[in-house]
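Only one chain comes next, encoded as structure tokens, the form predicted on its own.
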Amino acid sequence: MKLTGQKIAVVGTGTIGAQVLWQLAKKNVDVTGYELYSPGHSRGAAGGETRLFRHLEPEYVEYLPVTSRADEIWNELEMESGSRLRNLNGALMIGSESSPSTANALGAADRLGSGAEVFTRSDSQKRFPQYSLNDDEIAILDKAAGTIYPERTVRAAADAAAKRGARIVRECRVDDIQQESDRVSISTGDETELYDRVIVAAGAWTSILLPDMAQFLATRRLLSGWFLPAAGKGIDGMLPFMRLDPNYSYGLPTADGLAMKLGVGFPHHLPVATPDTAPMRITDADLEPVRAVAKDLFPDLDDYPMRAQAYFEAYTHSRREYMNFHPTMSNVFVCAGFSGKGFKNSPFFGELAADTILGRKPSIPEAQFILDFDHVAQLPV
């Protein structure tokens, strides 16, 4: 029996909304998605094979314990869909002695104890000679981490939700979505549906969607590029990394370790009004940025990508991730902004909106930071 009173729609289900859609199935609750597209496509935030998963946090030590979490919904998902949605190998963090990211990582080291290992220079020269670290930097081994495989991923959770009992409503764009009175209208096409409540997780489409959320989101195209090994070398050994400001990028060895996918940060994103009409052509000189980490840290790989591809997300003005109540709509929850900590986080994130629109506290009193955010606040001037 479903839960009483409750009609709730999901509209996105990618990296977030796919997770928010099975928690409120586990919950026995009466919910649609609306999906652009279908679940575990590339188009959005979750394309390109991996992401990273990890526990050393650069930035909000906050987080440790909402990873935790995360870590523990990760081994359920797994266990349900009967996939295998990481490889936990290891992860290292890259960063300068100088910098403060470094020393908060270095302080969530300490915080996880036997699970980091931190390297010098020289040390890391030695156990990982594959990267080629600068004079101030150090490496810092997360043995926990590994990679996630993302469309895997996103498709093992609405399939999950599916099983028990969750409609997905496929390649449907939603048109408008109006609260009226205590319900919440949800218009695609020339059909109108009704809802108690809903959760709009529509990454890059959300300010499209939701014009007064445009104030806190900015939406860019972002690029990865694979490399392969230089003539002679390989990559067999090679971790995922994350190299921390000011010389920040990210990397993930392909699922057959034939070749190393490289990304850059949010300064090298182009600006887009809408993934629906932004430039898909990748010229050379968009890859400049993501070969000059290749020509930096990597000497044992190819300097020019074998492919590249676009993907689309929405940053909020502050970098962390917009989960509230939208601002006129009462019974509309908005998920929103997560790159940076969306993929390792997105089962917590799930859970937390499932359990916020139901009226329930998070699973852990920790994660109310993240609820709480004011995003006004950190509104440009």
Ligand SMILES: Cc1cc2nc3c(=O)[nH]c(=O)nc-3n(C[C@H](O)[C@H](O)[C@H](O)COP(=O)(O)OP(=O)(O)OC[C@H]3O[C@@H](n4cnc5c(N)ncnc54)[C@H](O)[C@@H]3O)c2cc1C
Given for the second form:
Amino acid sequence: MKLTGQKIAVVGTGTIGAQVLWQLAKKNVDVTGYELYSPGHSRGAAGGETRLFRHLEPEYVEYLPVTSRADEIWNELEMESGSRLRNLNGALMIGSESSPSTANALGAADRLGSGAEVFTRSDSQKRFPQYSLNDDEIAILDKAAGTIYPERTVRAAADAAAKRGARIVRECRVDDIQQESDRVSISTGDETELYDRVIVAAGAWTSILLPDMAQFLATRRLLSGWFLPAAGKGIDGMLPFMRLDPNYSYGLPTADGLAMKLGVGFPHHLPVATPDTAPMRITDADLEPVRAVAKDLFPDLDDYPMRAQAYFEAYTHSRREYMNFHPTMSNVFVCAGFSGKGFKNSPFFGELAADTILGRKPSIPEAQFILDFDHVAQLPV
Ligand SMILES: Cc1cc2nc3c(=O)[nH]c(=O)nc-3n(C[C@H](O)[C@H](O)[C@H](O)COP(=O)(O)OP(=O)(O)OC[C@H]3O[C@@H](n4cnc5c(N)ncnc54)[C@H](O)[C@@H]3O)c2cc1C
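Next up, the form predicted in complex with the ligand, please; the one we just looked at was the form predicted on its own.
All chains and molecules follow, beginning with the one already shown.
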């Protein structure tokens, strides 16, 4: 006998949806997940083998308690799944001394206390010689940051949910969601099933499925490029990094230690209509910005990638997540628009969505701002 008596569907079991599914299954809810492909696929926002986990937050300090709670849930999922989902051996945040984002990062480092260490340019060159910082740049070591393994995480959360009784319908596209009085119908091909409540976590596909969400969300294509070390060089000891504005970029070593994956910021993320129709071919012009990072910051890396791949993410105008009920369907909760930074906190977003749909308060009161955030007041993207 299921605890709440409610039947709930989760549409999309990617980064966020798999976490929601696991949280609801843990609460003994009758829950079904629908997935266009299969949990852990690489065609949405969760591909490319690595994501950055960090405590240092240069933009929005309100997320610090959220990341602490997410960190606890990460550990719980690792225990329950028996899979290693993160490698927390530290990450660097690099920034120009005069930039406001570096000032924020230094403030965040202060709050982390012994969890962070600040290096001047010359100290950084001794300790992290593979990074060629600009004259005015410093580096902050976020000691408990590191690498997330995204595909393995999505798979682990979905498997843990299934083990606790969640049903997952794979390789199945939800075509339509409609609320009729207090029930919500989900249509897939010729079949329609009724639920009490639905959570939509369809990532870059959200506004195709829910056209009313198009006013809040824009879909973008993000590139990752993998760079081998130059002849005679290696990447031993290289940490994941994030370089702050005005030279925003990030990168992570591959798990086998053979290459460094690099990515660039928002201005280089190509707006596309949908992931289903977006160009997958990567041109040399597309590669220029990411090659520039390799040339500028890493003298020991080749400057032409051995591999390049495209992924898709939904952005809000504010670049803060939309976690709220659908504008017109009161039993449909939408988790979308994670705007290039949703992975590290995804276990918490999963818990928050599950609590909210069950009418419960967030596990940490400091997270209420996420639900209260007024996206309706934002301009369309
Ligand atoms: C290249 C790149 C690098 C990033 N780096 C970082 C980082 O270092 N740190 C960090 O914290 N964040 C990072 N992010 C952001 C983070 O990865 C995303 O915010 C997060 O993965 C978004 O999760 P999502 O659940 O919204 O989307 P997804 O993980 O794409 O999940 C959406 C799911 O819905 C399914 N779906 C869609 N439509 C339907 C339908 N109609 N029926 C059934 N299923 C459907 C899809 O198949 C997919 O599985 C990065 C993102 C990208 C793209």
